[in-house]
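The chain below stands alone and is given as structure tokens, in the form predicted alone.
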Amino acid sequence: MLGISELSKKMPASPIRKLVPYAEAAKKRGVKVYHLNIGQPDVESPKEALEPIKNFDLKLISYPHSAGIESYRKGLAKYYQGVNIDLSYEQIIVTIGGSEALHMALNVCCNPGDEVIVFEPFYTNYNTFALMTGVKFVPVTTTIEDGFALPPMSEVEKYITPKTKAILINSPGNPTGTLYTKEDILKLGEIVIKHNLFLMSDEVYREFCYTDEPHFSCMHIPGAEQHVILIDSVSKRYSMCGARVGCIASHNKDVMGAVMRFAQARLCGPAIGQMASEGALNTPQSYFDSVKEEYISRRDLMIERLNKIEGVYSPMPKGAFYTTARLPVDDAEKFAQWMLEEFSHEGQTVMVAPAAGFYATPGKGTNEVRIAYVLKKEDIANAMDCLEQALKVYPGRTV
């Protein structure tokens, strides 16, 4: 009889992603479903970003460079520059997303059996990437409490050993809405220079800071330059998700060539993805102004709306474009699923993300949930008030 292999029986089903044939199933019985499951903007895409595709006139497609288009390499080197990022396009590759720039990195920088601490709950595909590369996650817990916060750089350093290799941060964070002080990325930088490790950052949600102070990238760290390594992506900043383009990028020529031969391995990040990115980078200041203060409105609505409902808490989040909120319920992926095979107020419900599927140690996150304010602000609202008559019906509502 003919098997799988073992790593495929390992690989968890995605939090975000799993729940989905119910939603479907949902949507056939005439419910309408509001997804704030799945981080996938309604925020159109930069006019800038579509017109070498509506002006495409190639009459061929053919393999780009491996590392990227030249052109596109130096403007990303441009606009790195112009956020105080001190890069060359040589030192920038292009990647299948963000996610095979992670995915890279990970083989790149560790052996099958060492370890990479994270601070959970964390994107939940990084769990992927650790099978995948057969490197352990050594996870730092945060809470709900203090906001997800980091916890002492000394506590850090506690979970350090031998296997250690590196430190994976992502600031603004996805599931909770994180965003790192300053002070806290260069105590991680004194860190990871003291104990010679990685430090790979994921900045993808760079543009999504809803503090007075900008962002502070681990690019900024100094004397770190040979320990970063910065994992980028065109998703969210310009609302371009399908596009499917990312890069990484490092000071360190070792890791750089190393990441060339993958690169190579795999021929080259698309080519039409790669065509609009470039033209995204000539995207004015004002749609990213338009954007955020449309993010923070609605950041603002639903974590109000949150904290009304009794029972359930969010804190505020500073950054990107989720919160992970606690609710009145023991199992929230059963509660989940209930809202989408059982339940509907007004012939409308809402699909979330689990968050259980967000943490590496077992048992965390059982009764929170990841939301995404990625929806107009009268959908957040009518999607709030389906949780919240959800959850004055659940049969297992805890409080």
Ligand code: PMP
Second form
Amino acid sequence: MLGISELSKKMPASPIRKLVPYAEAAKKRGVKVYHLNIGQPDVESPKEALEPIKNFDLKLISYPHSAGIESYRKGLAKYYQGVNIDLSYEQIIVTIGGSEALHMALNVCCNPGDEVIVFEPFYTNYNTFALMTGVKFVPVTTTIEDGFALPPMSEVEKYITPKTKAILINSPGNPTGTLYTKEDILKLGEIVIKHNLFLMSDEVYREFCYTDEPHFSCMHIPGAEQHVILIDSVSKRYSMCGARVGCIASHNKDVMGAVMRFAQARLCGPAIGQMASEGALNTPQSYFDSVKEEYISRRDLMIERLNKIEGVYSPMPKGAFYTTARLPVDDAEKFAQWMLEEFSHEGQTVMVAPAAGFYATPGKGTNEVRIAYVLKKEDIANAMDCLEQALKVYPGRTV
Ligand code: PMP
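Given the form predicted alone, corresponding form predicted together with this ligand:
Full assembly next; the chain just shown is listed first.
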């Protein structure tokens, strides 16, 4: 009998995308939908990234090296030097987005059944990578009341078992915008050294930190070189999500040797995307400064508006371009669907991502949504008007 695999049956629909058919139907009815559900920035990619593609006059798009184009990897090593991360190009392998880097990290470090500690809410696709590799995620819950900060390390250590292989973190984080402090990262370093674990550090939002201190990377932890695996991407840094270029890096030779075998099995990363990414390395600081300024002002507007709506609460995110907010509803997914199916305000509505799918613990986050501030301020203001009006008339409102 023909049938799909057990794994396929378990693969969850992305909570970011599963309401898309309702948004499409709303648009067909002529309703304008503000997409705050997805981290697709409207910021332009730097011209330095676009130029190599425009000037592309080769006659053939061939396979690049499995580890990535060498000149690009050398350029990446230089970029890391610039943020005080000491990596040689041999310690960096170019991947198909941060997504493939995460998948490879789990495949390389874990056997099926091994446990990886994650702090929930976390980037929802981590769940799918865990399913694909047979890894069991052990969630440590962080709360909106604490601004989703890390719990005390004594608490974290309680989750370590003989099956624990790694701790996976993401700072600045999706979906909360939480930025772990230098002290937090150093303490995590102590734990992974003490218990001999890997520390997988997803730093795809490194450039989006809104505090005065520079981003503190897990790569900065003294003595943890053999433990830390860096996951990175150009998607957000240069607003180049479609280039599909990321990388995985580690000082651990065994890890990188194994990553290379996975890299060879899929032949290579994208040639055109790597050309653009190599060009992007020449992006001037002024680009980052203006993008950061823009995100800070979008964030400030959104958080102020959210917290003015009765019954809504959002902590102040310190990085990335998301917040996870609590709404006065029991079931945020139903509310999000209702906003698309039954509600509009002056011909407009808003799409948000229900937060439950960002938690691994069933029942958590059901009254929370993730909101991305990736639209211009005028659109954010209109979207906040819609949300405010929607919550006034929603029949399922709890307070
Ligand atoms: N990690 C995090 C935290 C993300 O938010 C994303 C994308 N939204 C990724 C990894 C993967 O992105 P990409 O594959 O485009 O690099």
